[in-house]
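One chain comes next, on its own, written out as structure tokens in the form predicted on its own.
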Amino acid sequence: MIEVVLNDRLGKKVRVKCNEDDTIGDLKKLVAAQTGTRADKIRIQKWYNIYKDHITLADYEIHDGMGLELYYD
């Protein structure tokens, strides 16, 4: 289990516990459950790399305690 921190740049930080073999789509569902936003309206990125739903966290080399950017489309 790893913990990922997502910052939406509006003052809200979301901490989500997930597995490294989960996909970005699974992470979006967990974030949606905590924030009350629909999962299809969430975009997760780091700098200018927008993460695709079907790729796992391990493939993107997302580790425990890593911070990602959370945007609402």
Given for the second form:
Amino acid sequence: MIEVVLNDRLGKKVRVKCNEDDTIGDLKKLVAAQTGTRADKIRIQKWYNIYKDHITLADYEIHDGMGLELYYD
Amino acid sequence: MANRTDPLAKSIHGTNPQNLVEKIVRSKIYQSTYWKEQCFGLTAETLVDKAMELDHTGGTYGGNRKPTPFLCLALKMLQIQPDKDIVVEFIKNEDYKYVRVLGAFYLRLTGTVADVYQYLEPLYNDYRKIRQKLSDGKFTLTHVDEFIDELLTKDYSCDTALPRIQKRWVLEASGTLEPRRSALEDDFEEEEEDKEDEQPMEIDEPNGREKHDHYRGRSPTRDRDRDRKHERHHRDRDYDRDRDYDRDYGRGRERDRDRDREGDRDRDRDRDRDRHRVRDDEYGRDRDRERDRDVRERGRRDRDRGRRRSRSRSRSRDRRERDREDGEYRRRRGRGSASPRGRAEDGGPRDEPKKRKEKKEKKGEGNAPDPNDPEIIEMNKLRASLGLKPLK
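Let's compare: the form predicted on its own is above, so bring in the form predicted in complex with the partner chain.
Below: every chain and molecule of the assembly, starting with the one above.
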């Protein structure tokens, strides 16, 4: 289990516990459950890399405590 | 501003019609090349040509959520607000399915409830295929009737929140709408009649209702009865669907209630951690000693500097860690009667770094979640409801 931090820099910062073999899509669902934003309106990125839904956190080398950028669309 | 709404447009649902498309999606549309190149200066007539060229529906797609031409044209219609007759013609036309779908989508966004049902339900009989672009940019196959069903029963379609409409049976109960007659109903009737002709008087029919019918034989009221039965059957189906929705709704509520209970859970967790601390006491003893040395040393340094540092030390704590702890810290502090300065005196901050160290330690150990931690249990419950595996 790892815990990642997603910050939208507009006042919402969520910590989400997840597995490393979860996909970004799963992570979005968890974030959606915590924040109330629809999962398909969430975009997770790091700098200019927009993370794709079907790729796992391990493949993106997301580790425990890492921060990700949270955007909405 | 080139993107402003037609000044003659009437406000819909109490706002500017363009506001029916969410702000973020709207700005994406304004930025898109299709909007800038193809939708500039369109009128109700020229828009038809563009609508005829459509070859797929859908909302936004791709990593940066480009809007589909379908969505751009829908926004254009909201902007120029064509007459209702034009929209109805869009829906009634037989040749161009995407024009029909676009008209239906627009009517669903802007029309009154009665209009929506009146004009969209006949499209349930349109079984033509349409292409829909998914959010990942892939296409999928749907049909016009499926799309219409989505418009009539869901509250979200093509990345657009649809205005709420009453359930069909509400309108039927209030008399605004006639009960719907499916195109298949005639077929059903014919089939039933065929069946009855085949076996005219079978008494030991397993189905109770059928038997009832047969007992009544060929009374003159029979036809009417059957009609009513059909109707009821149909309406029952609608009710069923509604009940399904209600159940979903209820589940959502329940989850809310769970969230309300979060306060309790936090307290539990705190208590839990306290217990851990007690149990792990001897285990962390040498770490304690280490820390004691730290404190002593720091105390000496403080004395050397000849300055009180008890407050500023807690300020200068590593920022990231403080962020992590902040919520709990504040909560705990709020519950305890001690003021921040009071705590510094009664040995409060002593506990603080120890707990933090413990937490870090726990994370270091392969990150295995404690299965009894209420937070983990909660998280696993949530994951189960989303169809995910439990936390490892």
